[in-house]
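In the form predicted alone, a lone chain appears below as structure tokens.
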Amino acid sequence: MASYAYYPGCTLYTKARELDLSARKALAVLGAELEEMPAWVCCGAIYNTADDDFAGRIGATRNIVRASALGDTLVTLCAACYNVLKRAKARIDDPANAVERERVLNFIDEPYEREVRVVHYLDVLRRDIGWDAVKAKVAKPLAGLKLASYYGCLMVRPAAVLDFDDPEDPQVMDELVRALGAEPVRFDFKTECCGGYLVVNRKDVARESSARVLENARAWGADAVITTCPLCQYNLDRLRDRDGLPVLYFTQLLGLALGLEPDELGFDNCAVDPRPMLAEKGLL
């Protein structure tokens, strides 16, 4: 069984527990496992672009250094963690930042045993396992289900550093949706902002931003929205006041298609319970 060093991050131990659990269980069905790295620390949640933010580089780089003891690949799920860790890795790899790299690694004072790739769980599905292998493991095709894949800001930008997918029209979740037997709908707002951290001090702005995303998904006939970002899921799911679309983590529907039981997937944590819609589609 293939094994990947895994960074869950803080939110997947609290508000997004269902993202962590469904991802681990689904990957096991596909013949791989996530090995949680020991003694991980918060990545910082936001990548500070200030040139002199030495303290802000330490947490993310410390995780990369500790992951180097486990292998050459570090997998994460949270869009914010992915963004921060990959940008931190790119910064210490840049020859122009050689002095900062040495300073940061000296401060951490732990062995950096090998270079580490930071990848998203979706990269593992697409590049390592492959859609044909995923399709072959589908026990319950999600036929008749129309899904809007919402990537948000942090999965695709900055494009030159993340090199994840087309920053304007990413396709990886749409490809997964097809492999699971569902239909990806056209969705104009797949990389538009949900309001992000403005939910803290400008909830009205976050609510309006999230409402536009949901309204566009509804306009294109989506039965549900899927995402990989805990903050996006919270904003879209909890701030709503005009729309009843379920907002799920993509791993929950991946797990359902692979034959996991619904009570293993955390559907009861959604503000809009997806189970009546799934039952109506004959999927429960």
Given for the second form:
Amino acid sequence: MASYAYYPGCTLYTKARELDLSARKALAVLGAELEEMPAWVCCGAIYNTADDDFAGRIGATRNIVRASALGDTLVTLCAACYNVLKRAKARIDDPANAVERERVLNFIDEPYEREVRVVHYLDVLRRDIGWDAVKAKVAKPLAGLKLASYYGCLMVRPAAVLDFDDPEDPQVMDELVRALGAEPVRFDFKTECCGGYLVVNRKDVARESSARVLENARAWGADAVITTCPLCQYNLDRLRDRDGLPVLYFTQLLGLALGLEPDELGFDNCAVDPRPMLAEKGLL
Amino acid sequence: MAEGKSRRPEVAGPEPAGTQSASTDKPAISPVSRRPRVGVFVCHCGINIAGVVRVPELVERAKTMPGVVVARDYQYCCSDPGQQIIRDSIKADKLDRVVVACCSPTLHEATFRKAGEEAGLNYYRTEIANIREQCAWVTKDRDEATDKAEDITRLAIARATHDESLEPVGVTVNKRALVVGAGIAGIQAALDIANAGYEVVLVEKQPSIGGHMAQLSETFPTLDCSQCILTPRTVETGRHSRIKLHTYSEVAEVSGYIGNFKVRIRQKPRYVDFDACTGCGLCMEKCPARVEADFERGMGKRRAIYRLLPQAVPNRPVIDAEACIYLQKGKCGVCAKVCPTQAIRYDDTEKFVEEEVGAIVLATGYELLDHEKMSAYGIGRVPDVIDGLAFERLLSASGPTQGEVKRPSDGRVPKKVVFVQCAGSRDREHGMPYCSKICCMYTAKQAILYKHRVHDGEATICYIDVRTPGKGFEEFYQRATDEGTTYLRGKVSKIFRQGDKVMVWASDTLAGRKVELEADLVVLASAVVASPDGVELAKRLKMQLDGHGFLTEAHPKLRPVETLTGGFFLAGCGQGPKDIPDTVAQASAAAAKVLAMFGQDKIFHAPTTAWVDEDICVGCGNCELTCAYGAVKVDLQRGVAAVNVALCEGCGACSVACPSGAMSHRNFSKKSIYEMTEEAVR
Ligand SMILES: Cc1cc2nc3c(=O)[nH]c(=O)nc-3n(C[C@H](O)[C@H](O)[C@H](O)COP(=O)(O)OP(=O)(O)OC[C@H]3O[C@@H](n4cnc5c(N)ncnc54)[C@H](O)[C@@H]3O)c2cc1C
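Here we have the form predicted alone; I need the corresponding form predicted together with the partner chain.
Full complex below, order starting with the chain above.
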């Protein structure tokens, strides 16, 4: 069984517990395992872009160094962790920053066993496992379900560094949706802002942003929105009245399609309960 | 036709019998039958050369070089007295080769070769040492420049020492032209050539001629109706006794060379006998199958048996086999039943026609950028986001709505229309880096025409720059603003549907703010791209294309309608985006070049071509693969390569590719290259 060093990050231990659980279980069905890396620390939550503030990037780099004990690949799920870790790694990989790299690694002062690649869980599905293999393991095809894949900003930008997908019209979750037997909805707000951290001090702005994402997804006929970002999930799902489109983590529907028990997938954590909709589609 | 090639019609060169024989003659091996007598003439070019290179010193050094019997300098060698010095010296000093150390050979090689010829020296025995562009202009230090000029001159002398006397290759000209593409470019070129008295074969892939101009409503900057100015031309073309029209046809194959091409034309099955058909149109009325009409760009439907438009030339319908119920299911046959002249032929097949021509004009035109490339603009997904040509159809009096502007989703008259310029143009990330040139003008036109149709309508144009270089263009743009069009400066980032509205996210960079516009209809000025069918054909013909698929002209300034392949000319949007006036001017220019060629009985081709030493050649075919002009072919029976000198442009690629050294270049032999190299590294 392939095993990957895994960095869950703080949110997946708290608010986004269902993302973590459903992802681990689903991957097990697909014949791979997430091995939580030892002694992980905060990723920094937002990538520090100030050029001279490398202390702000030390946490992220330390995680990479520690993950090197387990292997050459570090898997993450939270869009923010992915963004920060991948950019921190790119920063020290850039030959122009050789001096900084040395200073940071010296400061961390732990064995950096090998070069580590930071990848997203979706990369594992797409590149290592492959859509055909995923399709082959689908026990309950999500037939009749129309899903709007919402990527937000952190998964795809800055495009040159993340090199994850088309920054304006990303496809990877849509490909997954197809593999699971559901229908991807091509909508216009795939990468528009959900409001982000404005939810803290300008709830009105965040509410307007997230409402438009949902509105557009609904206009294109989506039954639900899927995401991989806990902040997007929160803003879309919670900044509104308790009706409308369910907003789920893609791993929850992956788990459902792979035949996991609905009870294991944390559907009850969603503000808008997706179960009535899923039941109506004959999927529960 | 390159000027160098059509030179000196009075000198009849050797007839290339089948054009192969000339290539296999070995250059006479007569290196030291007589010691070479080289004259060197160094030009000051005012201070261009003499300001950097020490010319008197260069002359002294040249005098000591092998074979040189005289070396002189002069202020301007290209002037009449300068040329006279060379002519006199050839006679007085019995020179058998000349080297002129001066500017680039692209400027005055012909001048000096001609001067030498007038004094009895073979045209191909004068060589240029470029000591201006390659030395004086790029070197600062005078000593260094003088040394370098000496090297360049010595190399040219080494080359000249091996020069043979050559005669240009004469080729007879078949005075018929092929024009590919019958948009306004192809039509104009065909008419000009035909009206000068020569036959034209005009090939068009669509069922009728006219190209995109037939889709337009009214034309900037005068707002004359496109159909009204086009139909006189299409009618004249259709009736012209010297124009042979092949519509619904494509060029399958071209072989031969300048002056003597063989063309194989593939005619698609039409299922209608054009001779029997009278064009009455009854079949089109009765046909029960309706499909989207490509010509209407999603704004209207047509029958399975159809013509593009009422004024079609030829006025004959064709059957779209995929849409035809009878051809798909074997049932129906209504058109055959109602046809008063029994012109329907369900068993029609594709046919091939052979034509022989001497010159070819490529006028394959343009298309608009693929919708898929602009996914952020919603086109193809949101019904009320359409492109410029679709809007032309809505505006057109003979269009699907008879000129009433109705939006596709619900047929309502849009009260707010947003026009988006540079949709894919000047956009390195999503579309094309270049400016499509016509969109600023046609968008202004469309806004004006929209307001003429919908008086209380609001027209907003999102632009990044407005470019109006053309006669009457700036005034026309002013008219659009005067008539109430709002211009908003900033690029559009996203277009999407919201309810029954279309939302446009743009910016107003003059006010420095983000804007969201609500529209009933959005019209994209999609980037103009080379027609994919034209690109496909050009690639098969080994035409040079730029990075975007537009045909490359032989020289961007001085030879704008010729291609690098002899006998091929270009016109219209296949060369680059342009409006109708520019297209027509270019088409007439291409016709003039064809006519200049047809004015001669023979054309002459530079003899500095490749040649094969058949004793060495093993027939591996590397040369054939390398040749961009299709001029080298392995003769399979004899197992050796043969050069068609009429096609060969003398580029030298085959000599480089040849592993055995059998392929060489007249007056640029391996031996002369070795010797030049030796001189260079001495
Ligand atoms: C929306 C819009 C509005 C415009 N409005 C104006 C205006 O108001 N005023 C103005 O001056 N200009 C206007 N133009 C520009 C105008 O359309 C062009 O200048 C003109 O049509 C170019 O003519 P063309 O013959 O070069 O190309 P085309 O019209 O594209 O003709 C090319 C022809 O070649 C045929 N063809 C292509 N490939 C092959 C092949 N392999 N074999 C055989 N046939 C082939 C095509 O079917 C077509 O018939 C407008 C353009 C657009 C997009």
